[in-house]
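To begin, one chain is listed below as structure tokens, in the form predicted on its own.
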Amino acid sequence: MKAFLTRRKSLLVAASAALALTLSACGGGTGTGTSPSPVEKPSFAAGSTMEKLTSAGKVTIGTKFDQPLFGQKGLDGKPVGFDVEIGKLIAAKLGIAADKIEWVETVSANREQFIKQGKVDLIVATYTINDKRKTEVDFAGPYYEAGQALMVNKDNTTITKPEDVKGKNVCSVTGSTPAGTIVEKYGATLVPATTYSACLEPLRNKQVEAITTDNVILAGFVNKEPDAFKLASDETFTKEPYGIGLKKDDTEFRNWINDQLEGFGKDGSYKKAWEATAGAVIKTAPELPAIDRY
């Protein structure tokens, strides 16, 4: 699938144009997002997850706090980004206002456990759907498709494709799909981190030669520090379908979320959510991927 990023030059031009929307270096993502109106008195089958959440009047959603454009803690302490917007839209369909959402920071290594332990009701956190994870949790979606890429220091001219990292130190997050791919398929030496932001200083100090994760996540870091970092290439080398994680075998809830996602694609709220967040930097608006109703 063609990557959603534009040419590097266009990306940085867009980043400059979006400067007024970006938060300062001390924190925050891009923009402030939207406030979707909650549905009044939605009705669900007794005993369903939807009915329980609606009756409680609140929902706990896991997301990332360090991913520019998708999920990053803002200056007010609340996360902002495209993933956050998707979470708010789902909550609204449950009749729950955005200020009744409890946001829980989830990193790649703890997402399955947080769902299993009931620490969250659902997770929207650049969460790639794959067969291994499906054995532990269920997924609604996908609601977005990214692709793996590499970020290097601005002065790096030796890494332009994934084959160039063979035998080199590359930073990625423990338990992530990109970490496995870069080692198993391309022979890199993994330098693990708990979050992608924790990879920035090792790259800056040349303790590692690249960071790898999804292109849209790296685009956010490049947007914040275009004089320090760049994408090694505009091309991606995997497909990363982002899904919404929830408890295993909660088929009714999964089907309901899938219905809502399809509705967001039709009523314009999906596009609005993108434009209010990641679209400030990545101008090529995505189409909602086909829902995988497995």
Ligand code: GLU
Given for the second form:
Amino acid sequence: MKAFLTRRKSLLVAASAALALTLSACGGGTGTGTSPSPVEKPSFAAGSTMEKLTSAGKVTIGTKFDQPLFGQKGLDGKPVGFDVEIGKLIAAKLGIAADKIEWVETVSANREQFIKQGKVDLIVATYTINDKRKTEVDFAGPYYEAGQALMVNKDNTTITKPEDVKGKNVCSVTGSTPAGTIVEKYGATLVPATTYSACLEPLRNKQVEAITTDNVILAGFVNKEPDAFKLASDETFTKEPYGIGLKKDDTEFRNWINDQLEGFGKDGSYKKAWEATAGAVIKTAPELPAIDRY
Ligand code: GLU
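For comparison with the form predicted on its own, provide the form predicted together with the named molecule.
Time for the whole complex; same chain goes first.
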């Protein structure tokens, strides 16, 4: 009996500790991230993209502006999140300080175009590596592996798995992999939006019964409004390996970024980037996945 009580007490303590962490993350977002020190005068082969960016002293990076934990524009106009940290770490290796990065909002549907048109040098934006996209752009990475999930209103009791959304209205983003999967594999009726944050009101108003995208994006929204929304389940039903998008066939730049990512995994900066952002809410710290040097 005593043992039971002790155990019960420790469970309660654990539960309230987890809640406290969630609540503190709610109020203050996930901080402002880190400011990695830029390498002084790095030298690169003449004509390489690295050399061009280093001599220009600036880099343009596409990211999301409305996704808590990975890329969200703060009140000071600067984006914050794990994707943003990865971008800052790469810029620092080019000798470029965080305040010399030009951040551009890339939504799911315009990423390939923005790379092709040279509007951005790189994209770090919850961007799944896949063969279709690889016909248009190159990917370094993966640097993280997410998976598709569903978010529903807190009072929903009917949706716990993707099979439950057959024939139901589900909001997702045009040009994203989850939008395709939920229609093609699970027969949902897609209500398309340009960004995931634009799906929040339709869900609240019950114009749609769920929002679908990667688990970590949805976790960011649930963390902000735990009384309104919940994940339908902790299980994911796809693999979404996140890559860094760059111009197709710039193999030298892709290899160099892959080398840097491996370095961040070894020198602790990958872990630090996680802890300063998404790690405040998502308890399981990721290991850097094996780099896909295709
Ligand atoms: N990772 C998925 C994708 O690249 C969903 C997230 C997003 O749309 O950015 O399509």
